[in-house]
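Just the one chain here, laid out as structure tokens, in the form predicted alone.
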Amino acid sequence: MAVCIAVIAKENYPLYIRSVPTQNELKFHYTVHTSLDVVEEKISAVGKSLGDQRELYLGLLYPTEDYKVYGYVTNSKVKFVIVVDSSNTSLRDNEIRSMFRKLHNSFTDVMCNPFHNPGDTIQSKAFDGIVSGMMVQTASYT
């Protein structure tokens, strides 16, 4: 499962970032921020070739030694980034797609909340619960 999940606004500032090993939180912020360049590159390449019809799922943005970074863009240009541990080889592309779909649906529910101001950071307990279900469960139950 995921080790970091981020929601990035249209203007490229974070709306929500959560990572499992909290001691590596700064590293994940950097990884997510550097992935935005690849996201922008893929969006512009797809936009030129297909016009307005584009796939929301961007696929593998880039692999590092320790992690694989996947991307997804909504129609309103909000970006979702999921970082997965590279050692997890059992995770398939369609499972990543379903994680993004679930995240997108939960994000839509947050945006439909009349008490949420668009552009503010996401502080929904329901959204946080969905993200927690997608994160790697660490063995720190002592």
The other form holds:
Amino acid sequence: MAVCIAVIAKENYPLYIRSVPTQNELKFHYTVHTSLDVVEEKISAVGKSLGDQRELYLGLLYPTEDYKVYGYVTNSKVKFVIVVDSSNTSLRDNEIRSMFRKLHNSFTDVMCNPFHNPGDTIQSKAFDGIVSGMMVQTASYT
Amino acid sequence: MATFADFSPPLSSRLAVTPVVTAHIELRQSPISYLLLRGAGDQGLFTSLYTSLAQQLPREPMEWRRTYGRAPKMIHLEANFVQFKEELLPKEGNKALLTFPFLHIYWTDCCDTEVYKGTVKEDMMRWQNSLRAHGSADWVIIVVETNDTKKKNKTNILPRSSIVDKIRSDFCNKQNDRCVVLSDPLKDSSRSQESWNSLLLKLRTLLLMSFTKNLGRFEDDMRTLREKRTQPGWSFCEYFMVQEELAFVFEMLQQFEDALVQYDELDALFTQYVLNFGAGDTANWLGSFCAPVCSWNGLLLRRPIDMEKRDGIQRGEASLLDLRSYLFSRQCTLLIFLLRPWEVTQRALELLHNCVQELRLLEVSVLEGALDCWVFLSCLEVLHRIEGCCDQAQLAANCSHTVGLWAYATDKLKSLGELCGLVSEKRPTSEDLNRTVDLLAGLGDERPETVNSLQSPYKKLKEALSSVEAFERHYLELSHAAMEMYRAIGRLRSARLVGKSLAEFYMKKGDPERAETFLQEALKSYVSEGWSLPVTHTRKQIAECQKLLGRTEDYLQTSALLAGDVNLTTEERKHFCQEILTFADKSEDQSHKVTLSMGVFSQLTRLQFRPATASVHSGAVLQVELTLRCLMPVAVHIQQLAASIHFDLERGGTNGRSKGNQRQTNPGTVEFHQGNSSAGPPSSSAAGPPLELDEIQDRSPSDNSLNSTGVVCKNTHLVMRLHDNISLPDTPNCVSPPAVTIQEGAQMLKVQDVTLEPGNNSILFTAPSGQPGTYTLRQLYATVGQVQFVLPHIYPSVQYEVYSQEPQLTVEPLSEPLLAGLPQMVKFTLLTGHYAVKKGDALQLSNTDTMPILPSTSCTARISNPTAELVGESALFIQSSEKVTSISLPATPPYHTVEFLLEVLCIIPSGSDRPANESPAGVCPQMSIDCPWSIYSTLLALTFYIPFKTKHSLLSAGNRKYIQVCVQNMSDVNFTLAEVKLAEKQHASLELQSLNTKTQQLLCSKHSVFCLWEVRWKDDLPSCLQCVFSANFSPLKQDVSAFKPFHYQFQLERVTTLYSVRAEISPPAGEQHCRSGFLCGLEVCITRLTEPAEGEMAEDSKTDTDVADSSSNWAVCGKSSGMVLMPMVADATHKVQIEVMPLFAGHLPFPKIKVLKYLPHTAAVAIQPDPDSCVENDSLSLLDKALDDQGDTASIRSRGSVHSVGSGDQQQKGVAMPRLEPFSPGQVFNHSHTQQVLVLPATDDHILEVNAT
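I've shown you the form predicted alone. Could you give me the structure of the form predicted in complex with the partner chain?
Entire complex below, previous chain first.
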């Protein structure tokens, strides 16, 4: 499904970033980093109008020729970014949402781990597994 | 099709808000056909009516109710009137909605029945038949009546209604509304107006009815057609035309939203087909869209309808790009009508991305770069179109919508430039030129709309591809525009990414200087947000720049960073490390030294002191172990590793120990937290330094109890300034480290020739410890050839202390407390400090009488080193002379401890020497010690506690006298008391006979021993006795030799018994015994026993008697006290009678009788007091208090009544008061002391009192 999944801390440094074709890793880093612009824009826009009750899912941040970048932000301003291949048209908005929800749940589990130091990069195997699950499906599709 | 061209409104009016304004233009073509009566000369009539009809029809809006639950809308109907022709009637299966005749009107002004019957009726019949033949039921017959026609046919006039009635009966069976009368249409009368209005209403209603019906039918047909799409032979292009027809109609009705929906549906349908194709489900008709793309001239948005493309679609010859372009141009037009220009930009970007994807999916062969051209042109076309309909302010405010297109265009232009060899220092090759020509060929000719415009996308692209210079100009223009916009809307990261791309362009153009600024800016942002991979990548680019620019220092700094960057491969890291080492080795020029930040090369992770206290005495060895984590991929040889030291002369005096590093949890070890390296985890740099917390406890200075406790953050300044701090250590590329000069004279920790392996290295320094003071480690340098790595600040600050200590002698008791009178051990502790004790050095103790030092043979001194390990033992040599005891010390090195014990004895001072009230306290004999290292004597004060407390008392029995001495043991030691003696010093005739039976007595801790002697005398008992009590004591279970003497002196005065007092209680008269509640007589008899002694004053003989009952057994009635003047002769007797009443029955103790000395005030001497007069009431009550403190209120009250009687005859009020003074113990002997008398209960004994106490 996804070609790149990233978790970004409140302070905008990456907590976790993994992409499928390793040779393009750098490109994904740039893409995800740049997407923070839009995330911030959306957060501030929502913050002004709706107050505290806001949707966590930010929707499509921006499309590029090859990828679609989706965003999601938790209440603690941790951002999730999922990059999907543009050619993968079978993916609907709902599926992206559910991917984010799964990611968020797994992230919450990581945070609940008493041995995890908030702010550290995510090393959890369980989280890795969830992410892999979202990426592996891509392989079966294409 | 020329008709469609007329549709196009002038550009300016497209965005007109009121649809009514555009209505005239749009609905001129409205498909309503009308009929005229033929051959009746009525052409003129209709022509005269046409204008007002065409004008008035759209004036009023109609509510349009729609099928499928769509919301009703108000629309203005306009009509186009066309002469009826049979050919115009739609045939079966007609798809054209635009030319569809919605309503047929038959006009007639016939009013002559004959004419009607003759021609009109027939004509109508034919018209009706042809309509019916084509299945059209939408018709209306309008009968125009004028007065002229009426007048003309005056003769055979029928009633007016009859013609209309006839028509109605002939044609409109049950549809009376299909025939309308228009009266005097050309006259300006109310009747005419009314008939106009009803006609218009009728026409509108019928028109709308027909329109709804036919549109519904059309839509149904269209849906049916769509459902057939799975059937073979179905063509998307055909269907496209049908649905577009509907869109046109909606557009004409100004229902742009509905029109847009039609296009969107077509768009979605097409997209779905492409996707299905991708999934393997191929539709035949899709084949035409898979043809190789041979034209890429971009979108065309300047025409409302691009007929050229539309024809292509209609003919099924359109390429995918053509279809998409046409579709988008229509959507764009409608969106602009809908005032949603920003949706255009958003959709445009989606479209462009989508097209690229679709071509890829359909595997359409496209010339390399052709799509880039198409995208570039399209982006610019959309932007131009938007610019055309918005003003500058609007554009500026909506940058966020357009910037994506700008960036996309920039991107595409760049890749085109690269493709055509325009991005390099060289000219394009012939191959590049060929490619350029091919690309330009696909653009075709410029479209007529833009031929005259100077800035058309077409011209831009052509120009950009024409030469290197032009390309650069255009590319820079676009890049800067995109960057500016990104900046303006706060998308700084995107702006920097564009900047980076620009930097790459500059690098290819061989202009590293410009490239570097962009790269640095981007790097700063990546570093500050902790994105390590982009940091590494950007840094690598920067390194390339710096190398080209020849900025050695910066290059080396960046190389060092990269050499330690774990994101790079080992080979790359080695390469950058080698760059540094090569430079370090090569340069011979000593002046050209390069200083780099230590952080990029290695990290100081830990520092350890040995010994751990980090505090040594001067001259001692202190080692410092540094742990350096070398970040280089290979081992690096370092010529010198040095740490500069700041030396602070200590101000705190000699004792350096107290300031030791108590704060550190792990003493002697300092951990350094440095997360700020590029290679380290980025989180730590963003999260800032960890909190350093300390516990603080506030203790009360007096009793060391805890007042408060808390936690304090030691590095608040770092934590709080987090954001300023992050970028500092990590941007050595931007800010070169401050130039550091090494002061040669300064003290340093130095190690020569170390090899740092990758990873942790441990380096041992020996710290200078010459001068006492505080040494702070400031900076760390590593020198590798010409390169020097400098750590400008070692934080947290690390310091060690070197102290110099004065020799110190302390003397303390071996066990607390020291007891006087017994030999006690005292411990001498000598800290030698900086002084080395030589052989022959001795301590000189001045002797005191009260505390002799007991010579002992086996006295050894223990010598231990600073870490409290025993170094040696040696015997002490103690020499005592009369005044001085000299202890010769063993030779001891500095900073060692000498300990030895000495036995001393403090002699208990005898009683007269010490103040009487100082009973349990100790004595502090003072001793001075002369030490060899000091010219001053040390005064020594030890407190010895006296183990005993003694009391004496005189006891009498009539004339006989006894002396009792009580010895109380105050210490915790048990003693044996022996040879208890009492002696009188002055009177030899006096004999003290001991009544003590035991020679030795055990005196336990905190217990007392009483000793008693009877005093015997021959002639006269002296009034004053000087006694000395003496005893020997030793701690329990020690031999006789251990006995030490103890003395106690005391003096007894007025020993002789002066008076004897005898009291008797007599029962009331006639009774055998006293009864409670009955008055009894108390007779007190005072007898003088001795002759008056010499000097005894007459006044002395005045006594006062007081009867008091302390246990509230008695009530004293009448006077309870009185003055007695005793004669000054022996055996003189005085009796006092007092009435008392027993309050209880039983054996009651006698009331207390006190005899007191009466001392008249000196001023009152002249007045002879009446012997029987009572003393002052006040003094009596004072007496009460003194004697009877515990007396209950009842007895006080009872005595109060006595007083009141006695106070009746009081005199001399206001005169200074006489005093009463008790006799010395032994001067008065009371015979009836503790005597009891039997009291019987009162006869009436039904009152019982039970006392339970």
